[in-house]
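Form predicted on its own, single chain, as structure tokens, below.
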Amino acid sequence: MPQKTIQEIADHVGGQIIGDTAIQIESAATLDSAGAGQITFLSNPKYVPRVKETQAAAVLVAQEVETNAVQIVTVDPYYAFMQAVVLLHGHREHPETGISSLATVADSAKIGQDCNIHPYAIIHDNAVIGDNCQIYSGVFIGPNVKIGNDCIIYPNAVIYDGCQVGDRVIVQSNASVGQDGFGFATHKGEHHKIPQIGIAILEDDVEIGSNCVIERGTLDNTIIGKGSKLGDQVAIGHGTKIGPHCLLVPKVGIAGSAELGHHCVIGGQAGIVGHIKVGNMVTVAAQAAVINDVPDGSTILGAPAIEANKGKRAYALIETLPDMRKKLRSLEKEIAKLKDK
């Protein structure tokens, strides 16, 4: 593994050292674990005790902390790190393949430079393929599909017909994008399918998870926003509308035709219903039941879901719930006494 003096990781990173410029780091570790040859980074204050305990050669931090540890000081010290992490560790690398003659590609797709399509893939008719793209095992792209430059489409994911990828995209294994949507009209007692005719919209730098399922729009596409990152299992309805540098993480729920502004982050198993509008730089914590259209700025929790300080102190009440029943009853008894005199 090839190492890097400090003085390099921080030229990388932009950060000023305290200590030693010439000690080698081979690779990046936590706080609790990094050792000897090995830098970590301090983001949070609480953890600055554990930092005077770390037996990591380097580590990146905001401002000077007591440490026996070399400092590197940057303004953000996480995504220094990511910067260091890269330095040292690289992206994974993808086995150069070219085009496997056990890949079925059609005679009408059109493939860009440097591609590699591994075996069993599937190419359908009329779908264009960008440049130094990664079409893995098992990936089913369908007729009339486009995808930019430089994007990795991982094992069994599938693109249905019509949907178009953007740039720089990652696609996790097992995930599906452009099934039909959950679309449904019920007359008489029986539910009859109703054509999904919309697609689904992947632009630049998207990141989709493993098993997430993105559903195509029935009327209007579906669109996932430039640079949004979607964990595993997140299950987006047909024509909801995701901003920009949106973070959803795993299991989220977000029903059909509802709009997401830019750079909302919405905890693990909340639930979005559809129609409604959340707006920019929302948080909503976890497990959240959101049914209602959220301001800009917003951070909500519970179900349903409501500003997060009231809704903080309406949660820290039910504890004591039981206590204030019997204290209630007790109080209706004396009323009814006093009542009775």
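Now that we've seen the form predicted on its own, could you pull up the form predicted in complex with another copy of the chain?
FYI, this one's just the chain on its own, none of its partners or other molecules.
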């Protein structure tokens, strides 16, 4: 394994070394498991006692702590740790297949420089793929799809006709992008499919997790904003607009024609109903049910979702309902007795 000196790492992340500047680092590890030759990090102050006992060779910290490890003091230790992991381990290396003779690329499709198109990938008519893209096996790129530069589309992901993907976008395995929205006109008890003529747009630096489903729009487009990251199995309804730099944790579901602002964080399994507006920098707890517009900067939880501080107490009190009911009944009796007197 390639090694780096602690000095190389400190220079790379922009930090000050406290301790032996000559040590070598081989790999990155968690606070609990890190040992000789490994670097770890401290970002949550509650783990300060563990840093004291860590066997790690080095630790990234925001300010000097008590520890036997060599410390690198840096402004944002978690970000610095990410930089150190990239330096030590790198991102995934992709197989160099070139444009495989076992792939199917339409004559009218345009493929940029330095792409790897794996066996059994299919790229349909008039699709455009930018430079330096990785198109893994089993990927379907529909007619007229446009994909930017430096994208990675993992195995068996499907991008339907006409959808648009920016630069540096990652789509994980088995994700579906641009399938038909759930749109039917019900007439005399039968449901008639409405052609979904909008598309799905993934802006630059978006990541779509495995087995996500991003519907195309009915009339308007579905948009995932620049830099937003979707965990596995997230579902986005037709015509929904996710603002830039949001984090949608696995299993989130957002119904059609909803709008999210920028820098929202939506917890796992949370649901947001259609046709509402969620503001900027909103945090939604796991499993919450958001059924109304949400103002900027809110933190909400519960089903139905309410302001978090209030909600945390309120939902915790459900447990006391049998007791409250008993008390109510006993009070009723007491009052009846008092009235009798």
